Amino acid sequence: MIVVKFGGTSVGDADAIDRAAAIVRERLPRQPMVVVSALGGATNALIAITQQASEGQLISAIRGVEALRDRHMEAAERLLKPGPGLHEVQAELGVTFDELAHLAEALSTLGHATARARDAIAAKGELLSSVLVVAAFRERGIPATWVDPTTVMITTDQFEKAEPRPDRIAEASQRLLRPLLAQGQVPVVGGYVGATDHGIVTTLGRGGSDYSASLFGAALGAEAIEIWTDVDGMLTADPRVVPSARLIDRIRFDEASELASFGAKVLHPSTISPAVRLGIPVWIFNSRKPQGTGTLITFEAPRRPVSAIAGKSGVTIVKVRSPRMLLQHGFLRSIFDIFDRHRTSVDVVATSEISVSVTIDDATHLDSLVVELSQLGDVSVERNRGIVALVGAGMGESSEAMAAALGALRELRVHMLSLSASAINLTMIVDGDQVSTAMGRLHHAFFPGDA
């Protein structure tokens, strides 16, 4: 059986859920499992609509509600011709819009929205769009079942970036999914959407629906998992920063990891690591071209210097220097133990003798970080920094790569250097305003000519 995911712009509207049926039809043979986003904006917009309630703006908020309302059911009235099955699908999305409207009332008059109200909210995306997608294949002839997310992705009770729980979720995909697939059976699921072990509603955090593709994988033992975006594949680069970036065929589990956590927008971060765990393959596809080639993440691809390149803006580097640190037991552990508890993720690490400054993309802790840090040395904060990221398996093996990025970049100021532990990834800290400058110059130099 295979795991095939398609994200928001890939169920955006009626045409793109008619490709999407397409899609899958041609892939019966193989045992599909469908995993959808939201339709494309609609948590953007839910997450609207909860801000504006819950500050006391609730006209607004309703006409956010009554605006996704006649985008789902205007979807509804193209994709399924008039009769009960219409009728029934469009009875279906409005009860959730009505506990919509009465959700935004409630938060309106409470004054306040709490994670878990949020996740309630953030979660009719999926629940919505994925009701429209099995009456839609349905109709076009597709033996589809939906199935409510909350009962198979089991997770801790961290709202709006839960923790899934691998084991739970097996065998309640064992359980429940895999009678589906041996019946011939199209389950379709909501990705992003969870449940704790009491049934309350959460979420895997933004970018959660290529996560849950991956661990429904993961726990079916799937031949393949398949993401479908409205992009090629992974590419050499960003193709909004460097035109001329080109398709990457095949590209190694470590490589693609470390492109998503760079920035890389394809794919979410945490969405192969279930995958590289039992080595399902991932591909890559582009729901508006279905006939492309995409890109294979595997083990198998080749080990390059330089696969791709990547980069970001909006990086806060944060500095602490201290001669007590030179030779002192555990002094980097009670740096980092900080920012564990600020719950603020460290990307880059450099450090000296004396000094250690690491790189953060959230700042949102970061006055009471600094407060902490400064308890152990003198604190300095640059901000407005940008990251530019070389991954390459290969890049180890020869320092060649190195000496080429650096050139490429000798006009421009490199506030940092680190190259990972396995010498995949070369990074380098650059102002904010010259990640794209940057990232055009490493790819000229690294893929030369037009793509």
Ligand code: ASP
Given for the second form:
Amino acid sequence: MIVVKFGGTSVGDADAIDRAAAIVRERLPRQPMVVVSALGGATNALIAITQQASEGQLISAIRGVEALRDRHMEAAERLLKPGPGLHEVQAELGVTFDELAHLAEALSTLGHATARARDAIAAKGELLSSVLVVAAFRERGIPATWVDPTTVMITTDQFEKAEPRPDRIAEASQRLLRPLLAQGQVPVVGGYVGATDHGIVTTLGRGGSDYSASLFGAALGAEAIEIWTDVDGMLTADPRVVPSARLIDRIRFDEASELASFGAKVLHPSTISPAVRLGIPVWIFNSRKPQGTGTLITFEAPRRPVSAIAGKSGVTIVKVRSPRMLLQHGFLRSIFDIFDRHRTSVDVVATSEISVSVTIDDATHLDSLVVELSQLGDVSVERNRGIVALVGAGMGESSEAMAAALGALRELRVHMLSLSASAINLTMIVDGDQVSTAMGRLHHAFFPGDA
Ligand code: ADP
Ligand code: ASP
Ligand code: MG
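Taking the form predicted alone as the starting point, write out the structure of the form predicted in complex with the ligand.
Full complex below, order starting with the chain above.
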């Protein structure tokens, strides 16, 4: 069997869903299971609805619900022939929109939304898209069966970034999905969404449908996982930032994973790990160009000094300076324990004799982190930084890549620099507003010959 995942733009409207159906139909002999995202932009809209409602802006929130209702109803009308089938789907969608309107009212009365409530609302996007996709697929001759993600994607109760429980997911997938596949059915399940053991709805964090796809792929021992998106595959940089970025035909698992962690949004950063464990190849394809060759992520890809460049802004540097303590046994552990307790993951680390600098993406717990870290030394915080990362499995084989990178960035201020011990990535911390410039210059240096 294979897992076929369609992202937000790949199910964004009736035409896109139509193209998705053609892609799945072609794959029927390979026993596909389909994972879908919400319609492009729907998750953002749902998050805005929650926020507006809980801040008392009920009218805006309800307008948001109605706009989403119109969009889904219109897609249903364009996808399905008039008749009882269409009515049934519209009634089903309508129930969810009525429920959303009630939830918005409840939140505006409460004046507050918990993470659990935010997840319950955000998860509706995938519920709506999957209902639409199943009906459209069936009308196009694909034996699609809707599967409730809360029955198979079992997670912890860390709302908004729940951790999957692979053993439970494997057990539920074998019990609920395998028989459908065996009967020639195509299970269609919303990505991003899960539930705790007690059935309370959770989400895997933004962009999490890719992760759902690879978790199901691992649970069912898939032959391949296909991620269908709005670009030709994994490129040498984000084409929105570097328009001359080129397609990478094959890339190694570890490189793809690093790129995703450092901002290549085309894959959720956790997608690779379930696939790599079983060696399941991951493909990335463009749903607008189904005949494209895409990118294959696998163990056997050429070793290049630099395969691609990634970047992200909104990074915070936290520096702890402690002349007395640094060389003392256990000091670094004390620092990382503090980050761990505050559930804040650290991306890049640089140390000197007297200071430790780390970067974090998520500054939600910054205030309490600083209070605790201050017990270990003088703490300073630099906000609005950005990371650019050069990723290549062969980077460590010579110092040329590092020299060329620093040369390319010579007029920019580099606040921190780190070469991983495995020498697969070189990360540089720059000013947040310089990330695009830095990526452009690095791309020009490492992938010359383009515009
Ligand atoms: P989907 O909704 O299909 O999951 P996303 O928007 O999450 O799509 O991811 C696709 C986007 O990722 C692309 O439109 C592109 O702008 C961005 N992206 C960032 N880095 C890369 C890269 N190295 N290669 C390809 N796309 C990238
Ligand atoms: N719909 C979710 C989001 O927008 C998950 C995804 O698209 O992967 O974050
Ligand atoms: Mg995505």
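Predicted model, so just to flag it, every value in this text is computed and none were measured. Positions refer to the first chain, counted from 1. Think of the rigid core as the biggest set of C-alphas that the two forms share within 1.5 Å after superposition.
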| said: If the two forms are fitted on the core, does Leu28 show a Cα displacement reaching 2 angstroms between the two forms? | reply: no
| request: Superpose on the rigid core, then tell me if the C-alpha of Gly394 is displaced by 2 angstroms or more between the two forms. | output: no
| said: If the two forms are fitted on the core, does Leu58 show a Cα displacement reaching 2 angstroms between the two forms? | reply: yes
